Ligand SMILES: Cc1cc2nc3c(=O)[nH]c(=O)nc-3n(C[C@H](O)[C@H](O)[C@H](O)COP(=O)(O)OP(=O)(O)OC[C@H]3O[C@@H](n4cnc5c(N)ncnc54)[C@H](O)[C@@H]3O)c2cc1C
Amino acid sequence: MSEQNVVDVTIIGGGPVGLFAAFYAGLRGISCRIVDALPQLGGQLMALYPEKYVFDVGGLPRILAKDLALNMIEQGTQFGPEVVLEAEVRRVEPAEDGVFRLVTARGDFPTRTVVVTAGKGALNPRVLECPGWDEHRPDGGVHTHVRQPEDLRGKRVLIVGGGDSAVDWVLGLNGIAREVTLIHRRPEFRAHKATVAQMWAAVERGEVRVRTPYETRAVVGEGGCVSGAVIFNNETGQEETLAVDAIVALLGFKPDLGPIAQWGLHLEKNSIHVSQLMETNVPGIWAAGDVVHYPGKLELIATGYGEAAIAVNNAVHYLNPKARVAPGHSTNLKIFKQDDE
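Structure block, one chain, the form predicted on its own:
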């Protein structure tokens, strides 16, 4: 194993939490590598909803996901970490002489410590399990996420779901799509109260339609293109057909840790169990973000930032027991004072 390829910490996952971890690694002066299975940094912010607004990141009243991702990429790569994309980590082999070996299709990557920030793992969206869905591909009108709202301009859009993404896109497509209709199987929504209130206000203004408790019976169309959706009231059984040009099923994702589940880490609720120091059961491996579980865990980007800082600072102390866990405040660090001079 060539020593020149060994880094102090490898971060598995290039989303916002992983990028903040890379920033903190640079802040602490240790060498860093980011490995991600996607073709670009930014995680779900870039891959799934670049045009969606994010409201719950401190200091940013609202920001497009793609802009947040670009800011995070700038912050996370400012200290020059090695970036390896389109490389799924298949195995993390035990430390030998203090070095782990990360095995990918693009080669093996040695590292002294690991911080896993892989989100929920593989992105496998739930789809509508009804006749007609499989016959219509995204180019025929069925979707599991919205990448570019302009793709739906002037179309009659049916959104299925009751969480944040569904309610957000009802508002986001209002004024872009010709018609926006949301159906949800329950009268209650799991989205933030403020956005739900905005949605109902738009309903009262006649700008969008919301139907509950409704579900999808079938997707209909001709020549591979969607022309309608058969929906039904799950309390009365009443059925009707809506004329639509596109259906967006925002039903969440099936948790799938993929190869991570085979790394010998202690798993709980399809997540990696960690201590309050973000330690896993394997010495030298930490985890942060949506991939972890501990009592009181909140799956928020804001929470992930703090977890990333805890993980990296403890990795620094692991590498050098004489190093302090707490680095101090960034305003007092020499590294930034030099930049200001």
The other form holds:
Amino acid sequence: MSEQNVVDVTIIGGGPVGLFAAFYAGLRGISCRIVDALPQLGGQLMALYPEKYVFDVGGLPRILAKDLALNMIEQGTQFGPEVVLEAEVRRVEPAEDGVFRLVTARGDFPTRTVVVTAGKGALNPRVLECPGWDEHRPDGGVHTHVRQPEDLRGKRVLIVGGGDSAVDWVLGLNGIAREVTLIHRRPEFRAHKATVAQMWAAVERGEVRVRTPYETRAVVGEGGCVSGAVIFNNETGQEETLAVDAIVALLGFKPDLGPIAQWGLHLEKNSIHVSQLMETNVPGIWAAGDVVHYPGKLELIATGYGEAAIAVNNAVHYLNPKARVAPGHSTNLKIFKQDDE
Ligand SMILES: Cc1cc2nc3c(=O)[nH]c(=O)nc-3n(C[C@H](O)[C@H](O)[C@H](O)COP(=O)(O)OP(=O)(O)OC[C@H]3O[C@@H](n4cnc5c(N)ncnc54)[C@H](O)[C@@H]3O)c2cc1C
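Form predicted together with the named molecule structure, per the form predicted on its own context:
Time for the whole complex; same chain goes first.
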């Protein structure tokens, strides 16, 4: 990958708090890059509970988590920050000549300051913990997400899971895959009622198959390619082998602070210890949101917004000591236009 340009601030983690930090970076006129390990922005809201309603964000009496995330993405990217996805930051190399270097598998990203908004750490997709899974790769038929439905055209697909993603992809692959079978370890699904109803309607029409309470015992393959899955009924123990070409495990995510623990930041309770200015122990690095700890910390979106504003406005002052920390009121800023102007 070619050498990247140096930005004023890099936000590590594009969840709601990181997106609000990116908004403030734009409002203050500093250049910004958001780096996230996941293929999409939105953090926990998109990855863990897109179909749940959130009731405790100021000014929004009730909003679906995915809609809140979409609003955050619109607000957080309006000033054009560079967005780098599927890039877990593995190391933060100490500043040389005032520039940190963030090391990812997609290249190194230089930056003058860092705001860590990494939530509970990289949300790693859960995999099937059964023989045969680790021996296969996505090109051999095991997946933890569907990148392109077309990749599964004409295949016999087994989906494992009981949440929104699993039910959505049963419907999304219906008519594209040759066969779609869903197994879930419980008869109840933790997904949006309307899509569960659509799934059962597709079962009634004989378009897809749903088996509960079933789990996977083994992934079967030949020459690195999946050829089947051994599944079992967890009440009766009855076992059978399904002939499938692809297995998609949609089992949610496993939070893991992972590499962040090795960056030389003071940790407390498995979180980054910050001052009331959201400073870490490393000058030039701030943190906000679920990833931080201080006395009285509440792990809420609302709290994270305030922390993000404090972190970025202090980073602005650090970059340019003549710049005030206080951003002013958005109602009065020239960067925004009021409708009647
Ligand atoms: C089921 C559920 C319901 C909830 N309901 C509510 C609610 O009603 N109200 C409320 O206020 N809160 C709620 N929360 C909590 C809320 O979602 C979190 O407080 C919020 O998501 C924290 O935002 P964040 O931006 O700090 O972190 P996250 O949303 O966790 O985002 C962090 C991002 O950082 C990325 N990342 C982590 N490590 C790295 C790395 N090394 N490199 C690159 N990227 C990295 C992750 O991939 C992720 O996208 C709920 C949480 C759950 C699980």
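What we label the rigid core is the largest C-alpha set whose atoms superpose within 1.5 Å from one form to the other. Numbering follows the first chain given and starts at 1. From a predicted model like this one, the values you see are computed outputs, not experimental measurements.
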Large Cα shift (2 Å or above) at Pro259 between these two forms, core-fitted: no
Core fit, then Glu135 C-alpha moves 2 Å or more between these two forms: yes
Glu93 C-alpha moves between these two forms by 2 Å or more, core aligned: no
